[in-house]
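Given as C-alpha cells, the chain that follows is alone and in the form predicted alone.
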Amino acid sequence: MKIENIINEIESVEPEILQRLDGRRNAMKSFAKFSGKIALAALPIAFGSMLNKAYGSPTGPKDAITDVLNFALTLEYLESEFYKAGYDASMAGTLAIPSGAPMGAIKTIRDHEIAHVNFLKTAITSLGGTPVVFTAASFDFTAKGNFPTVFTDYALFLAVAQTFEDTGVRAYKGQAGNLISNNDVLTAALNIHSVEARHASHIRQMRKANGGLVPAGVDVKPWITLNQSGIGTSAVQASYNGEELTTQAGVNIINIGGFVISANAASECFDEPLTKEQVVSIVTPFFA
C-alpha cells in the first residue's frame, strides 16, 4: 500500500487522530514535507517510526497494547466485511438499500470501517506486532442460520448492522482501561470509538425510518434504552444485557437531586462496557 494512501485512510477515520499522534498540528505537515524529500522506499520506515512514537508503551509491554489493538482489529474486520458484502449485494440488486441518503450512509460507514482496519494494521505493525488477518470467507453473517436473509432483507441488514455497531461501542469502552497507561493509544482508540458511536446512532435512525423488525410500541432512539435492542428477536439480546444499569460511580441517577428522572432516561445516559470474553461470545456465531 502506498504511504499517501495510508495517510488518506487515517484522515478518513477521524482528522483529529493525525493531530494527536504527535500532539501538534504541525507534526503531519512536517512529515508531509519530509516525505517529499526522501526516497519512496524509505517512507514506510519513517511512517512506522512516527507511529511507534505514538503507540509505543513506555510504562507497559508492547504486546499488551498490540493484543488490545488486534482485538479491535478483529471487530473492525467483522464490520468492514459486513458492510462491503451489504454494499455489493445492493449493487447486484439483491439487497434493496434505498438510493440517496441511505445508500450514501452505508457506503460511508463501509469506507470508515475499511479505514479502521488499515489504520489498526499499520499501528500494530509499527509496534513490531503481527496483525490478525481475516477475509470475507472468515465470516458467516447469517450467524449459523439465525439471519439467513441478512443480505436480501433490508430491515434485517439494518438490525444486524445496529447490533454490530452497538457491540463495537461497548467493546471499545471495555478496553479503554487496558490502554490508560498510554495517552496516545487511548486517544486514537477513543477517536475510533466516537466514530463507531456515530455509526450506531445513524443506523438506529435508519431503522426507525424503515420500521422493519421494530416491535409494536417500541421507539427506536439514537441510543440504547435499558437493555432493549429494539429488534424483534432474542438472538441479539446478549449485546444489550447490562445496559439497564441506572447507577454510576455508586450513585443512583433515578430522580437524583429531586429531579424527575426515569429508569429509561437514567440508563440512556451511559453505554456500559463489555469485556473481551463477552464480546467474543457475542460475535463467535458470525465467524465461519
Contents of the next structure:
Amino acid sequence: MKIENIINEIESVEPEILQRLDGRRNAMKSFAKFSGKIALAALPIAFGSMLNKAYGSPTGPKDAITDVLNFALTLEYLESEFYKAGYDASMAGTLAIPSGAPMGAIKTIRDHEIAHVNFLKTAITSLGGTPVVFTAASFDFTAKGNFPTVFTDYALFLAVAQTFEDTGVRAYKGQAGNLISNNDVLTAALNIHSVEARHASHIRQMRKANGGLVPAGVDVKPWITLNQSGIGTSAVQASYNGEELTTQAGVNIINIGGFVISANAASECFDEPLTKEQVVSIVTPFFA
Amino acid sequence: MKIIVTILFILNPRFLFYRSCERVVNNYKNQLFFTTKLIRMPTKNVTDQELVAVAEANIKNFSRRNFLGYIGGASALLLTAAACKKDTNSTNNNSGTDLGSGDVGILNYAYALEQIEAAFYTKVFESPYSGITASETALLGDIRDHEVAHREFFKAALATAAIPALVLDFSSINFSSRDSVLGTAKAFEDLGVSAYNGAGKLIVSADYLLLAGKIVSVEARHAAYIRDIIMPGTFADGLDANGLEISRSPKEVFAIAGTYVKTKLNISNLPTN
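Taking the form predicted alone as the starting point, write out the structure of the form predicted together with its partner chain.
What follows is the whole complex; the chain from before opens it.
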C-alpha cells in the first residue's frame, strides 16, 4: 500500500490536488488560529474522507481534529496489538521475555496502549467522529518479512518495540500544532505523548540490559543520540533520521552559553517531530 | 512651573487613591506571603505524593475563603484591594519578578523550571551521592547537560525578555544521600513533564508549542530513567486510569517548585487558558 504513489498518481492526472488540499489547510488555518502542518497524506482508512474534504464543502476544524485523533488511534492500535501478541507469545512459551521485571514492564506498557486506544475511541466519538477499527489481523509485525522472528526473538521484539515507541513520540509531537485550536484535545494528546516517551525510555533500558541487536560500540541510552537507532539493522533508520539536529529555533545548542555541551548531548536534549507522511511511510509495512 | 504641576499631581485625588491602594495592597501581599511561608514545610527525602500534598495545602491557603478566615473581618481590605486592581497596573498587585504574559510568560515559566533543574543536576554532579554507579554518573551527567542546554536555550531565545537568574535554595536536599538526590530528581522530572503538558494549551504560537513538545518528551525520558533506578519498573507510575499523564497548571507547579526558589516570582500575568 503506497500512499505516496496514490497521491502522485492522482497528482499526475489532476495537478490541482495538492493545491486543493493546501487550500483546505489555509482555510482551516484562518479558522480558529489553525497553524502548523495538516499532512498531505493520511492512512488508508482516512484517505477517502480526506479526498472528500478536499473536494467537498468547507468543514470546520473539528473534522481536522478527529482526523488527527484517528491517526493517533491507528498508532495506538499498532502498539497495543504488538504488545498483546508479544505478551501472549511469552505466555505460550514461544517468546522468551524474562519473567519478573521485563515481563511486568511489557504488561504495563501493553495495558497503557490498550487504555490509550479506548480513550481515543471515546474522544473521537464524543467529538462526533467515527473511530477507525483495527484488529490483530490488520497487522503484519514481520513487516513484510523484514522481521520474521519478531515474536520468537526477544532482542528483535524489544528492537521493534523501541522503534514503535520512539516513532510514536515523534508522531504525536508532529501533530500537536494541528490540535492547537482545542485545548482539551491538545492537553490529552500531550498527556499521551509524554507517556510514550516514558515507554521509550524504559524499553531502551531493557535493550541495554539485554544487549541483543546493539551494534558494537553503541551505548543504548534512555534518550536518542544523534540519529542513532542503536539497532543493528537499517530497516528502522527512517524512525531516527532527523533526530540529529543540534540547532533549535536558530540557536546553536552545542556549547551554548559557554557551557560544554557536546553534539551528542545537543541532539539528545530535543526530540524531533515526524510528519504524518513520514509516519505513514514508516508504519505501512506493519499493516497486513 | 514644574513644581506646581508636581504639587497639583500629588494632590490629585486619583493619585492619592492610588497611593492608599498601594499601601493596602502591599499589606495584603505581605500577609499572603507570610501565610504561604508558614505552611511551606521543610522537605527532606520528600516523595512525590508529599510534594503534591504540600502543593495542595499551599493552594488551599491561597484561596480567598481561607485567606478571609485567616485575616478575619478583612473583607473591607479585600474590597479595597479589588477596587485598586481596576485602576492600577496588575503588576502592582504582585511584587517580585514578573514572568510576563502571553507566550513570553510561558517561555519564562519554562526558563524558571529549567533553571531549577540545571542548577540541581550541576550540584549533583559536583558532589555525587555516596554509592553512585558508573552508569548513573554517565547518565546523570547527560541529564545535567540536557537541562543546562534547555536553560541556556530559553535564555538565548528570550533575550532581553528573560527573567534574571533565580536565587535557589537546595538546603532541604542531602546531596550525599542517594535517596534524597534521586527522590528530588524524580519530583523535578515528573513536575517538569506535568508543567510542560499543562502549559501546552496556554501557548498561542505553534512554533513554541512544538519547541515545548521537543523538550517535554526528553524530560519524560529522564523521569522514567530516574524512576527506574529508584525502583525498577516504576517508569510510568502515577498515570490516570486512561494511561494519561496528569498535567499541572503554573500555579500548581510553583506551589511545589516554590520550595526551592528564594526569588519571589509573580505568575499572575501568565495566561490561564
